[in-house]
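First, one chain by itself: the form predicted on its own, in structure tokens.
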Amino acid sequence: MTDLYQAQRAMRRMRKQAMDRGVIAILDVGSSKIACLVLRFDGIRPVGGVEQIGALAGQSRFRVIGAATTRSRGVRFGEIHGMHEAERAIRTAVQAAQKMAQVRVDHVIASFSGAEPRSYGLDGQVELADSMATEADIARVLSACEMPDIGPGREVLHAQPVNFALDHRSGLVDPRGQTGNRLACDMHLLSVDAGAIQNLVQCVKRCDLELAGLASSAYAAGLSALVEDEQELGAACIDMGGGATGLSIFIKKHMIYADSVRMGGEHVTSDISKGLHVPISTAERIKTLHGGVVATGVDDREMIDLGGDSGDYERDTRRISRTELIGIMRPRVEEILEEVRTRLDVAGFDHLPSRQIVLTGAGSQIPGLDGLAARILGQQVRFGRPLRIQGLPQSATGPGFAASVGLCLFAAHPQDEWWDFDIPAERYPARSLKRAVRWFKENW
């Protein structure tokens, strides 16, 4: 663990040199698609010199000078699975972004949607040493939180401090500066499987590339998607995506769950091919052309060629209603809300606030997904596109790329985490003591 946060310290680092060189790539591994948004951070001033209100204020240091995206290859259910095929992968998205850039990236910031994340909720408080809390004193709150028992074989990928607490005034965002006797803190941990994270390293090394950062694509997703009321009341946003779907929910401007279903668009593509025994390629034009979830009377008799050149007349000159077509998608979409639907309950999404549920991501672009997800959710769901950022070409403004817009964000604005602050270093590794001597006063 001390080494992980140590990693973590480094590529913050080469993410702040970076930025300051004025370059940075963005890298969305996908299992669909691989895109790469090459951004450039010169200190672009607002016209007049005034910041703007509206869709841009507060975007204005960065802007979008490359962008690319190729189909991913080598990677399932959003994780890592041909070494060669995904390095190739990568390497034809980042080149084509640095040739539209006109530019050459040695940094990147990445994402990935799998990896069977985790959440814990952990706390910890500490008495002030002077009346008044500094960074010190923050550092020293963070370590008080009792480490969990995340599991061998598990990563820590984001530890975010949620909410401070100065005596009896909870909901502090920053308490620096302010004065009082007791400080706690709720801070929430995503932990990811580290097999996944390891090969996503090894898979940008291998492209000669410098990782400046890791984030989880639900939280990316998230960032961008929910607008700013959503965020501080309390709001989900659910990434359909290829291979996983992505949960993340937002409260207080804070990500306070995250979780993955190993589901998405290409298990309904998969359904359609095998129930109508087309090729894939066939069955994801379908599906894009001619697909829903909610069946009406007009459909019965809307006819849908397949296609074919397999030379068999009776095969090549097929065709379906789409209501057969819907029959199909249906199932597999409903599993997929459903699967949500349990996380939600695990999560206490019910005791929200404002309880906004936000799709995103490409698969979520079958007509009538709103409404079946309304009736199976059982909350507000509105679509949702990511924010408008500088430079950002149209074709990468759809709901399919709400994570990479995301990660330009958190480019951008990060928000502080467990590493940003200095932890003493004799207080770190001693949560594996502290779990020791409470073992032994409990079993001896």
Given for the second form:
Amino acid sequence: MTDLYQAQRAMRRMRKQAMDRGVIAILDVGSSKIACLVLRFDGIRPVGGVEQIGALAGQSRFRVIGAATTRSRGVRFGEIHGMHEAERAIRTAVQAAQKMAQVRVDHVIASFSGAEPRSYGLDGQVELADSMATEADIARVLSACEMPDIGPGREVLHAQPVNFALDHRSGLVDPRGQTGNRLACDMHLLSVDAGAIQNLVQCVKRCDLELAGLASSAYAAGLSALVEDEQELGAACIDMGGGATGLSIFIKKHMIYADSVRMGGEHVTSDISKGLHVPISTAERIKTLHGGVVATGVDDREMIDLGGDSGDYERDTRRISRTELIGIMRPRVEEILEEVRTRLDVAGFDHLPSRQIVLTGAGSQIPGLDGLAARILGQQVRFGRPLRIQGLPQSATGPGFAASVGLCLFAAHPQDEWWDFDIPAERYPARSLKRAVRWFKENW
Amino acid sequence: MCAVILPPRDPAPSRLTYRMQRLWLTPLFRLAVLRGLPLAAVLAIPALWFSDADRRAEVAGQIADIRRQVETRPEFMVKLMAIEGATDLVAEDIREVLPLDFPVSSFDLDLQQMRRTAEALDAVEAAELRVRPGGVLELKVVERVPAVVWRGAAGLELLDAQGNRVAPIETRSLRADLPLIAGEGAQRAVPEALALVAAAAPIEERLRGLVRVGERRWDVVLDRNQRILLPGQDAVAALERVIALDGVTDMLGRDIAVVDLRNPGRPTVRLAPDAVEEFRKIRRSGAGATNG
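Could the form predicted in complex with its partner chain be given as well, to go with the form predicted on its own?
Every chain and every other molecule in the complex is listed next, the one we just looked at coming first.
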């Protein structure tokens, strides 16, 4: 636990360093593509020297100066499984982005979609020493949250305080300076597979980069694809990626649940490839150009050339109707959405005041998906595209870049996490010099 | 038709390429290569060429040659020296101490040094040198004007009003118009001596000279071996007092050897030895006449 705390704090320090230098890169390691954006932070300080959400939620402070996307290799289900291949793919993306930005990047914030995220809701409460809540009290109440058994080989990725309550008043965002006797907090903890994180850290290190932050791509996609009132009233963001479909539930501007389904667009492609006996690349092209999930009468007459260069005339001139293609794609998409539905039910999504569902990610571009999703997930379904940020090239504004843009927002204005607060002195081991120093600091 | 299977091209940069690109994007490294390397190359070529001693000497020789050619152009040559404001004697001395081999290039003339040499002569108070167009070295000299004759240990010398040596002199009679001073340290108090001489204008025809005593005060020596002993302070006022007494009572015309004013509060007169006898005689006879 303390190791994680130190590691996360080190990453926060890296982010601070990068902010001082003004250049940071974000890296979205997906199963089908790896995107790298280079951000330049101008020296615009927030008013009053306090970092707070302004009119543009802190997005006006940076612009994208380099962007590059490369086909992902060595990544499956949103996890790295071929270290060297993944490292080369990351290198390709980073180099191209650097070349476009004409600036050297040393710090990178990465996100990934897989690694079996699991959400835990934690709560803790403490009696306030004096009647006013201070930052130290918040640190104490965060430390008072009971750590669940997240299992062996798992690591905490996010630990965000979601809600504070002071006596009987709940729903406080910032209890500092408020008066009360008992401070309680709810915390959302997201744990992921430790091996996946280790692999990613290793890959980034082998590219001579410093890791300045880690985020779940479901969380990042939610940050950029959900509009403010959806985040406030409760919404689920479904990020349909290549190898994994991430889902995150937001309410009161905090993520309260995140999960990932280990299925995505690549499974649709492989279904097409198997069903039609075509190579993966052809299947991908056919899916992109002609894919759909709702068949109509006109689709029977729309014939698609499969092509091929096997030399066999019969094989190379095969044609299928679009209905057949839809017939292959639809069951798989339905399966993905059913799985998402199951996860949402488990999370208790039905109890949210507004059950808005936002589909994003490159997989959400399948025509007719909104109708299918509305039938499976609920009535309020819309497509989400990422926020528009300064300097983002047109090619990177599609729904497939929701996680990348969300990471930009995350880099510019990260949510407070548990490790942003100092550990209270009593949590240090006894006879520790640090504990003595902290005790002196707090009492004088 | 045969399908050629090519290995898929790897778009990833090699580690080396990647590192080189990152290095190239480092601002300091970039500056060093883009600015530093060309600068170093430009500096290195002449440095390598000059590292050979023979080449250095050759270039230095060429530069000196060109310099000499320019310097010896007729426009820059000095053909004669004109001395102004000096008597023939002094002018001859100056020509002696400034041995110039005309014609000479004006670049070779060190006017500062020549001026110092000329001013080192006793008789020269100030010298001004310039090279006039037409190749004439013009030397304007201000000579020292002798003000007193000083009888020192080395003989008679002429001093100017500030006490600087002007020239030696053979006999006093050559400059009988100048006052004579003597005694140890007299040459260092010439201005005061001149003030005393000026104050002694009414008894000018009797003045023989001034003697410095003990390097602090003056004796005025008159003919008939009379002396006026002046104080160290306010000597001129004391002398004027004596002259005023002389004007009223003709004091100096009497048989007095010394008028002692060293203590201004108590002026003293010493009679000549004969006069003392005479005085006593007169006193006696006078007393006898009244008493006897």
